[in-house]
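Shown next as structure tokens: one chain only, the form predicted on its own.
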Amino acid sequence: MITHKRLADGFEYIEVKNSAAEAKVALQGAHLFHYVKAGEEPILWLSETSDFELGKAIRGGVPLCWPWFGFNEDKSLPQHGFARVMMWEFVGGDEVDARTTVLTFRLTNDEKTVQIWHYKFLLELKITISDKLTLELKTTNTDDKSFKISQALHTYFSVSHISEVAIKGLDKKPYLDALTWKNELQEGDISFHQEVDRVYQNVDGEIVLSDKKREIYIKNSGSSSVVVWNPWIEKTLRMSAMKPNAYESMVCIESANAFDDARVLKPHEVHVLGAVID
């Protein structure tokens, strides 16, 4: 069943729910802030403060960091681009069998956009809501010029505790510390015990996200790097529509173009950034 919902303030958004799983997607960003398999646990960590709110990026789920990721070289300039907090069209909805669905969201130029970033696009976002999560976001340069773009499914996991989860499949991948600005060599899998923001390079495999409730297992198409951030303490006390201990139950790792791996579309050119959660 497919339904469109809104909020008392008029936050809009599409519920759907199968016999396979359920999903939220709001239409600011077609920001998917709920997934659950039928019986289980979310997989998907969403702030308890988090904002439902024109205008202000959902904290939590999976935000779409697009046309760029991070900081722009023009700091005026939003970070993770303008896409997370833009109206997007929802085509429509396809209940292909009893457990799956396909969403199907638009976004194109038009004159806030414009005004922001020069080129014309259409970006179209699929999701697949079965037992398997299915994410895709395709790009198209609908401009006579050539643009560049990095982004990001910018996804935040939930976990039973930071302290015992483990990454797996990043082993002797290249990452750049984003807190130092160095780079480095993953060796063994990835445990937390401080803050972590770091983009990792010429990855081709299957992650996996161990917990002890649980493995999530993560497979990207369209991408060779991947973000994986944990605020820890002292940021998440600064952060906004986070408590302060949210930090201990999630965990990002953000299928990406980023840094080495962004791309450059010419005229007509497509691109799809893709991921498949399990």
Ligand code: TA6
The other form holds:
Amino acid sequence: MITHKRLADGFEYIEVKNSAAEAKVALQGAHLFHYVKAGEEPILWLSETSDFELGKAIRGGVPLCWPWFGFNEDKSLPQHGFARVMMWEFVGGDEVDARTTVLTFRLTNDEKTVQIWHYKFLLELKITISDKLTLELKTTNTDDKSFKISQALHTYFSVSHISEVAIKGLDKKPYLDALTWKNELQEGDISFHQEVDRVYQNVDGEIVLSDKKREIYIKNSGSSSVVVWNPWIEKTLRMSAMKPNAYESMVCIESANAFDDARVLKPHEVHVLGAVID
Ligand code: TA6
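I've shown you the form predicted on its own. Could you give me the structure of the form predicted together with the named molecule?
Zooming out: every chain and molecule, the one shown earlier first.
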């Protein structure tokens, strides 16, 4: 079942229920903020104090960082780009079978985006909701000049407790430590005892989020970089829409084209950033 929900304040989302899973996607930012498999705990983390206000990114789920990841050279522009706070068009939903639903959302350049980023583009997000979650963010350069994008599916995962978590699959991968701006090399699994904010490069295999209660598998496509983030105690206190203990129950593993993995698209060229989460 696919339902288009409209709240009093203008906030709209698409709700999907099928025999394999349930999901909710806000039209603002084509922002998937709920995904749960039948009979299981939600896979995506959503802040208890998240905003559902127009113009403010939801804290949790899968914010779309596009057309830049992180800060722009122009510091007056929003971190992680504008796509996650723009109203997208819900193109349609396809109930492929009893266990599989596909939703498609679209964003194109308009008078607002061109003020921020001077290119013509078509951005499409396809979400497949089943016993696996598949996200495909497709950028088409509809301009007559090349443009460069950096981007991320900034996925917030729900965990039992951050102290119980290990991330496998990034051993021996180089990473930029965004806390020190130094280049490092990962040794073994990632565990969490402090703030972690790292951009891994040369990532080509499956990543495993190992938690006390389950393992979650992430396989990216169109990407060779992954961002791992937990704000820990101090940073959490400075983050919007996060309760002081929020860091304990979440970790971000972001399928990205970030830093050295940014992409240049020629006119009419297409790039798809994908992730399968199981
Ligand atoms: O992806 C990690 C990161 O860049 C962190 O540095 C932190 O800023 C996080 O994203 C959250 O950013 P946001 O703009 O959603 O508050």
